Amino acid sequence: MPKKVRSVFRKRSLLLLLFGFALGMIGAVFAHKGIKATSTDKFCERCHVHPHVFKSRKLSSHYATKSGMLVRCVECHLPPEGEGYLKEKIRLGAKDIYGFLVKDSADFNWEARRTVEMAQHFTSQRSCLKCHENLFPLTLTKEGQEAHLYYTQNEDELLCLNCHIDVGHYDPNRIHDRNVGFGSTTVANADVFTVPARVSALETFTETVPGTTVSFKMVAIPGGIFRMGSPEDEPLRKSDEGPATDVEISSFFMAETEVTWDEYLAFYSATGAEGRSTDTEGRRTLDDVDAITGPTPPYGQPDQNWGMGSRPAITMSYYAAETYCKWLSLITGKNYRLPTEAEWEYAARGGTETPYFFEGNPKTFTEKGFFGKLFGKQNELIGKYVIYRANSMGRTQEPDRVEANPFGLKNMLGNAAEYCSDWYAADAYSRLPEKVKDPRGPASGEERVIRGGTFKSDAALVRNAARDKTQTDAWLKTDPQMPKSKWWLSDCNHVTFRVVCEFDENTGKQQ
C-alpha cells in the first residue's frame, strides 16, 4: 500500500474511532441519564398506581428517617450498583410496564401480596445489607441482639423480610412484638353454658363448653371399611399416598368445621399463662381443668390480621392443639382428642372412592403445567367445596363459604390443613397389616401427619388421599424469642386443627 494511501486510512481510521468513541461517551451519559431519570420515586408512581402504597411508603420508618437520610423505591427494591442493578431493573421494569398495560390493578389482591413469600420476589436482601452494616448498633434491644445474632448463624435460611416486612410501608395492624393483649375478652354472664351437652347415641350434637359462650357442632361418624390412600394411576399422585389399604374405622364423631377462632380463645382465655380468667360470679370447680397450663402471648399477631370469629384458628404448634383437646376433654368430660390419619381420610372422603368426595379429575383442576395456567382457573366446580389457592384471596375464610362433604363435614379438603395424631412416615401404609382396624400410623417419628389442603395449595394438593408433615423448624424459623414458642408457630399460617370425639362410656358423662 503506497505511503500516502495508508495515510489517509490512518487518518479515517483515527476519525471514526475518535467519532465512536464520542458517540459511545454520548451514549453512555444520556443513558446514565436515563438510569437515573427511571429510577425516582415520581417515575415509580406512574406505573405503581395503586395509592396505598404510597401512603403506606411515607408512613414507613424508611421515609421518615431519624437520621433525616430519604430512602428511594430503588433503594429496596433493587440491588446495589454495581451488583446486577442494571438486570433486575430491566427484569422488574419490564413487568411492571406489562402489568400497567395489560393487567388491571384493581383485581389484584394487595393484602395478599404483602407476604414475605410475595415480596422476597420484589425487594433485595443484598441492599438492606449494604445500608444496615452494623446489626448490633448500641441502641439495638436484648431481643433485637438475639434475633440478630440468630440471623447471622443462619443467614442462608432467612431473609431480613421476615421480620421486617412493614419497614417499606407501615402497616398499622402488624404487631412485631409480644403480644400480651391477645385474646382478652368480655362476656355477658347471661351467655355463659354451664353444662356440657349430653349425649346418648350415635347421633350428632352440638357441644356446649362450661364457662364459656361457645358451642359447636360435633357430627356422628358411623364406622365402616374403605380403602385407604389413593391407586396407582390417581392423576398427580405422590409415592407416599399407597400402597392403598382396606381399613376399618370404628363410629366416632368429628367437628363440622376446624377449630375456630372463637373456640381456641375460649381454651386461651381459661388456661393461658398470663392469668386465667373466670366468668362474672368467678366460677372455677375444675381442679384438673385449672392445672392445665395454656399457651403463653403470641410474638405478633397470629390470625394475621385476617379475621377471627369463625375462621380457623391458625400458628398453634401441635403441642397446643393437643393441650386443647385435654382441656376440652376436661371440661366436658367426653374424650375429645386429634384425629387419626385413617379416621381423617374416612370422614373426608365420606363414602366416596375418587380423589375428591365430589366428581372431576385432578388435571382439570390444576393450574401446574401449561394447560393448567390456561384452563384450570376455569372450574368452578372445585370451589363449591374447596377454598383453595384459586378462590382463597390468598386467606383463610369462613366456614360457610363451602358445601359439606356427604358426611356434613365442611372445609375437609381445604382452607387450613389439619394436624393428626400420627407420626408421619412416607412409607407408613406398607406397614399396615391386611384388614387393619382403628390404625394410629408408625410407634415413633420426627414429624406428625397433616392431611388437606390449605388455601395456598394447588387442586392437586387438597385430593382425599394427598399427605404432608409438619415441619418443626422451619415453622419457628423467624420465632426471634430465646427459648422459641412451645406453643405457636411464627412461619406457619396454613395449619390447624379438627376435633373428634370418642364414641366411648364417657360420652354422655357430665360434669
The other form holds:
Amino acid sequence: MPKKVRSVFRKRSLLLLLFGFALGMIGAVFAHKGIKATSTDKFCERCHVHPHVFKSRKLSSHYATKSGMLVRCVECHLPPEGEGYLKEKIRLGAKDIYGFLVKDSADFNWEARRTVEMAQHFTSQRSCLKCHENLFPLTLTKEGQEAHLYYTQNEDELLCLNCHIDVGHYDPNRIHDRNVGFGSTTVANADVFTVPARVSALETFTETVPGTTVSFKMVAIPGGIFRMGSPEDEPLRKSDEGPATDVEISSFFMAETEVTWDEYLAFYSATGAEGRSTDTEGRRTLDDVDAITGPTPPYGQPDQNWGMGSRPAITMSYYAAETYCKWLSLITGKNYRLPTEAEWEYAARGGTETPYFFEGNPKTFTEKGFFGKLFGKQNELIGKYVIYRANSMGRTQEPDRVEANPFGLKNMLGNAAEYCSDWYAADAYSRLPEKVKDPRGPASGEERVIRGGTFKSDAALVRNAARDKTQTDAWLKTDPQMPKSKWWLSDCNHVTFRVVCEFDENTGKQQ
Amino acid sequence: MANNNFSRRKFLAGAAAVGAAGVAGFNPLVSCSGGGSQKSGSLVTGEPFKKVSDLFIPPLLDKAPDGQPLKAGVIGCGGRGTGAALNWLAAGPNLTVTALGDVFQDRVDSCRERIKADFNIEVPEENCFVGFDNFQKVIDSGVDVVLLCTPPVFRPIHFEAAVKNRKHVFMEKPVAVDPAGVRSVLASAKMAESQGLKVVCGTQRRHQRDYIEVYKQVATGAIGDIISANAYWNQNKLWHRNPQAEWSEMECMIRDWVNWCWLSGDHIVEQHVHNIDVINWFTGTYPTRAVGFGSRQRRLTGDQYDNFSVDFVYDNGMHMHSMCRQINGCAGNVSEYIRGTKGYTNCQNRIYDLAGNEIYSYPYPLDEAGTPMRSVAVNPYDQEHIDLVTCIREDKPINEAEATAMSCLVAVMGRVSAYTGKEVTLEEMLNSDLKLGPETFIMGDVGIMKNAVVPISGEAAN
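The form predicted together with its partner chain is what I want next, because the block you gave corresponds to the form predicted on its own; please supply it.
Starting with the chain above, the whole complex follows.
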C-alpha cells in the first residue's frame, strides 16, 4: 500500500471508525426491522395463501384467547427469540420460499402436516413452554393434573403437541377424550346374516358373519415350499431378513384384504361393553371365556377421521386383534387366527422370489439416497399394487385402489402393517431348522412381528421380505388413561391385521 | 438435555435432592463424564457430592421471627392435630388458631379445651366445624395456614383444597395411602410451588438438628459413596379401639384408623415412612423396585399386617432393607443405617469409619451441669412450625410435599409387594390406578368392615 494512502487512513482512522460504526448501526437497525417486518402475521399471510390455515387459526384457542391476547404465527412456529430463533426462521423461511416458488400449495397434504409426527418439525416445544411457564395453574382439572404430572416425568419423550395439537389450528373432528360413542353410527341397511359360510374344500369362499351384515372374501392358499427371507444381494435388504431358508407351508385360507372397519366394528359392537370407559378387566383371560370380552371405548378417534367402511381398521392392539380372531372363530365355527410370519410371507410372495410380487428393483422405487430423491419417481408400477409413502397422501386407502397379488390378495405390501403371531427376533431365521414345516417363530419374546410396511413406508420397506416389530411402550406413550388401554393404541396409526382360517375338518379337509 | 433414559430418574432424583429449594439443573451422570474414573460423587444418584451451600436446609431458628399475625386452622383435631396446634402456637409471636375441624364433636371439643388451657386462646364456637366437609369450612373461615392432621386417606383432598384456596400448609405424614393419592399430592405440590405457598410435612427428622448435621456430612462425602442402607421401625403394638354399639361402621373405622389400610396405608406407610424418608433424603434418590413380605400375627382389629420386611433396590443395584413391626415383646429398633465406601452412619448423630471408629458425633447442647443433653435444642415438632412460620414471614422457599409424597409412594410400593408377593416397580406405582377407601365418605354403613380381608400373598400350595 502506498504511503500516502496509508497516512490518509491513519489520519482519518477515527472518521473511518465512526463511519463504520454508523454503517453497522444502520445495518443492525435495518436487519432488526427486517426481522420484525418478516415476523408479522400479515407477512406470513402473504405466502401462506391456503385459506384454511387462517380460518382454523381464528377458531383456535390461541387466537380466541380468554384474556384477549393474540398469539402470533411466529410465537408457535419458531423457537423463542434468543434460542435459535433466527436460525429456525432462516431454515423454515428458505423452505417456504422454495415451496412457494416451485410447488403448488394445493398439492400439499395439509392434513398429514397436522399430525404430531410432522407438526413437531415446524412448531417449537420451547415456545410452548416459554409462555406456558406454569404447567400447574390452580384452574387445572384433575385430568390435566394427571396428564401434566405424566409430562413432567417424561419430558424428554413427550411434546405439548401430543395432547394439544389443535390449539393453534382448530380441528372440529378432533377428539381428545374417551370416545364412548365410537362406532355407534354405523347403521345397517343390508340383511343380517344368520349362518356362517359352509366350506367343504380348499376353495376361495365368502365368509358371512352371523348376526351382522358383514361378509368378506377368504382366499384359498394352496400349501407348498418357498424360500423365506431375502437373498443377501437383494437391494436395500436388512440383515434380519436372512438367512433365506426353505420353509414348507400347509394349505390355509387368508382374507383378501386387511380387516376392514366394517368388519372390526361388527366385532366391537358385538362384544364391546357399553358404558365401560376404562380397562380394569385385565384379569379376564382368553382361555376360559364362553363369550368374548370386547374392546372398551377408545380414547380419541381410532380411524384418525380418515373414514371407515372398507379402509383397514387401525390402532387396535395385538391383544385386540387376537381377541377378534377368537370371536370370529366362535361365531363361525372355524379356526380363525393371525397368520404366522412364514404364512404371511408365503402368501405375500404368491410364488415369486423377487423383492416384490411384481417386477422392479427397490432401488428404482426408493426415495432414499441422492439418486432416489432425484429419480425415484418411477412409481407407476409399484403404485398399482402398493399404497406407500409416495402415493398414500399420508393415510390408509381403500382396497380397491390397488391390484391383487398372484394369490389374489390385496394390500399385502403397504397400506397398513399387519400383525403376525410370531415373536420378533432379529435372528429368527437363523434359528430355523432345515426342512421346517409351518414354523411359529421364537418361543418367547417382547414384541410381535409386523409385516408388509405401511402407507408411511418408503419403497424399501414394502418389499416381500421386509420385517418390522411392534413397539408396545412407544405406541401407548400418550394414552392418558390409567391403566393404559389394552385394546387401543394411542400412538400408532399404521398397524392392522389380516385373518387366516385354518384348512381343517371345519373347512372341508378330509382326514 | 441429558440422556433420554434418565428422564424419569431425573424427575425422581430431582424431587429428593431439590426438595423445597426448587433448584433446577439436576445433572445425571455428570460424574461419569470426561471418561475418567469417578473421583468423588454418589454412585446412587450419579451426581457429584454437593457443597453444603447447595443443600436445602430449613432456616432452623430457635423461634420464628415476628411479623403480621398468622391464623391457623386445624383440620383433624385428634392427638396429632392437637399436638400440631400446640407446636404451631409455640413457634413464635403473633400466631394463633382460629378454626377447628374434625368429623367428631368430641375431638373438636378436646382440642379447643387444650388450646384454651395451654395458650389461653378461645377458638370461636362458630369456627368449629364437624363433619366430612369440615376442611372446606375451616379453609373458608379466613385462616392463613392450615394444619392437615386427619388420617392420611383424606390428605390429598385436603391438601388440594388448601392449595387451591392459597393457604400455606403444614401436613402430617403420610400424605397419601395409595398411588392415586400420591399423584394428587404431587400435582398439588406443583400448584403450591407456582403460587409460592409454603408447605412443611410432618417428616420431622428433616427439621431435627442432629439429623441435619449428619446429612450435611454424608451429602458432602463423609462416608464416601453410599453402598447400602437399612431402615427400621420395630416397636410394640401401637393402639386400637374396639367397635362400640353406638358407633356407625365409619365411626368405628376412623376411631380405629391406624389399624385400617385404607385409612392409614398400613404401618409401613403410616409410621415407617419416617425412616424410609430419611434414606431417600440422604441418598438423594429413590429405589425403583421392591420385593417384600409381611404378615399379620397379633394385630387385634382392622385389616392390616403387623410386620413387613422389604428389599428395596436402586437402579445402580444398591439395596435398602426396610423392616417394621408392631408386636409386643420383640426386639425394638427405630433407626436408620447407611453404609458408604469410607464409613457408616446412624443418620441421627454419629459417623464411623470402616473400622468402627467414631469420626463424628453431634454436639448436643449442655445442661446446667455441663453434660451433653440427649436431645437437640429445639424439639423437631416445634422446629417444623418455626421453619414454616420463618419461611412464610421471610418469604423463603419451602415445599416438602413432593419429597414426602414420593417417600410415601416408596412405602406403598413395599406394602403392595408384601401384600401380593410380587416384585413391584416404582414406575408401576407412579402409573397405578390403585385407590383405597370408599368413593364418598358418609358417617354410616359403608360395607367395608364386614368384607375386610387381610391380604395373603402368592397361591395356595396343593
